[in-house]
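For reference, the chain that follows is the form predicted on its own, supplied as structure tokens.
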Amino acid sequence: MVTTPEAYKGISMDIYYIDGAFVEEDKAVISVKDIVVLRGYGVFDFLITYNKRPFRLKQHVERLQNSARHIGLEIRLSTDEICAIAEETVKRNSHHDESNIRLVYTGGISSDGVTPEGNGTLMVMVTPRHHLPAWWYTDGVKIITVDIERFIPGAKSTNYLSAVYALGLARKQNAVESIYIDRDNRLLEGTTTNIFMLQGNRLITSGSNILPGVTRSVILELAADQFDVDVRDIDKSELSAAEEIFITASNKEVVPVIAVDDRSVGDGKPGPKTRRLMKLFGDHTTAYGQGNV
């Protein structure tokens, strides 16, 4: 079905920021010669709003810049400049109840089609937030493990081939996420998530060769006076002993896991400690949206 301009009449279109200009979403374009298109060379970050306030925006922008440093990409804007642009883009989308915010910095146009030349483009795309199925949080989800390692794991790059492939494998097994396992059989992270395990009063999460999630950092802060926190390498075999497992991400928040591959976690229901952390996170984000933290 082709959507005609007439179909948009009366509909509030989303406003994006593209390289110095605020434009309607259907006018947001970049060059096909940009190496983000030709080579998948660029970085991005993603966050959501609470009460229309971008959640930990500066932390996300700093991670975007860190991702760029990891892959040798020069970002020509400061942290404060990017934050101001993102906040203005959110304001220009006041028709949203809550928003998803995607920050992208492209590799730019390259004379040889592969070498960065310092002319990348900042894009800020603000779209309505879509809530995930309620049963994910009430009943819990299944995840799978896959023998994949990301290239330069500290960078959130636009090259998502491994993630797209791994998520396809998950869907074939009625799972919502794939967790990467490295060549040394260590548990790393999901395609878009970080993973946590609970064993007794100990909260365990992977500590190396991952992209440290912002939601992950919040959970670690909130858990500090609730649990014994253990950030370290995790062998895949430890999954079978976990009493509770959950995954975290900006758009997913805290999701209880009740099955890994073909094995149930605990009694096959979201556990009480996971639920406690879900509530702590919910209370924190509510307070954040009210400007109280």
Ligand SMILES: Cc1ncc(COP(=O)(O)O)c(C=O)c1O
The other form holds:
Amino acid sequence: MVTTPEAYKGISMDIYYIDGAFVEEDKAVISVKDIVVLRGYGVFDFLITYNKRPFRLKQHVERLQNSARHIGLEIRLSTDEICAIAEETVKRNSHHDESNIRLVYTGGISSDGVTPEGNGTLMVMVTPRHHLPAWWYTDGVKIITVDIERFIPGAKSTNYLSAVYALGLARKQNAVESIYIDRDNRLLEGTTTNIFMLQGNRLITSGSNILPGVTRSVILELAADQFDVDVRDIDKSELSAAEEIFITASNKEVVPVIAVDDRSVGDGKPGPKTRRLMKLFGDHTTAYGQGNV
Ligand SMILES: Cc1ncc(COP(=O)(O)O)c(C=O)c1O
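Would you mind giving the form predicted together with the ligand, to go alongside the form predicted on its own above?
Now the full complex is given, and it begins with the chain already shown.
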């Protein structure tokens, strides 16, 4: 069923795009035979709007396509087509102040239940923006480290078992995020975030075996002429020497970290350089919302 925005004025039912149609959220269904359900085989991406403008949409869509390439999934839609569908879905949810946008491309239905046959489904789920607690930004958060490596880390696949599991461990320790450590003791990324450390004027972030975060790329752009930027492998032991730490993600933006496992970071308060980057990021996204960048 194709809907029009007028038909839903005053009704807070969200509109999703599923495989060629715009439907009310409770009518958005896919087949239980889709291997995204049976095998966790599919890809997704996630972004938010600023002033109703999807932030870095093209970059997110290109990452979705790149995730698909990484896992051998064919997406039969161009970057421009997916961008246009996402823009239209946001417009059909004009009852939101700001939106979360989840792009999903499923593995599709497979005759033998395991071999992709190129018939996946694009889903665009647009929901109201969910704000995180203000204290995360004013007081800072605790994170923990976990000895887990993601399979094909360059892909944002619909199999986020490790994320759900590791985040459960974090919550038990009053932490908001778990950071993956690989078998060589390298610090990788969080379950849904990238991690940065500050040491003097040096801004350091992991360089490989991670999902290249869009927020991370924005921070690297904004920091380029203010910090000595170091994108490289990081040994877990370097965490204890970090003067400041923060994590980044589309839904979280820039979150100061004040404790890792049972150790405080710096003086246990969000540091001045992190706060400067939070401000730069905020100014950038505000300007984006106004169409100025
Ligand atoms: C594993 C992983 N790393 C990093 C990120 C941060 O990426 P972005 O800044 O594009 O949201 C995410 C986002 O969910 C993620 O799932």
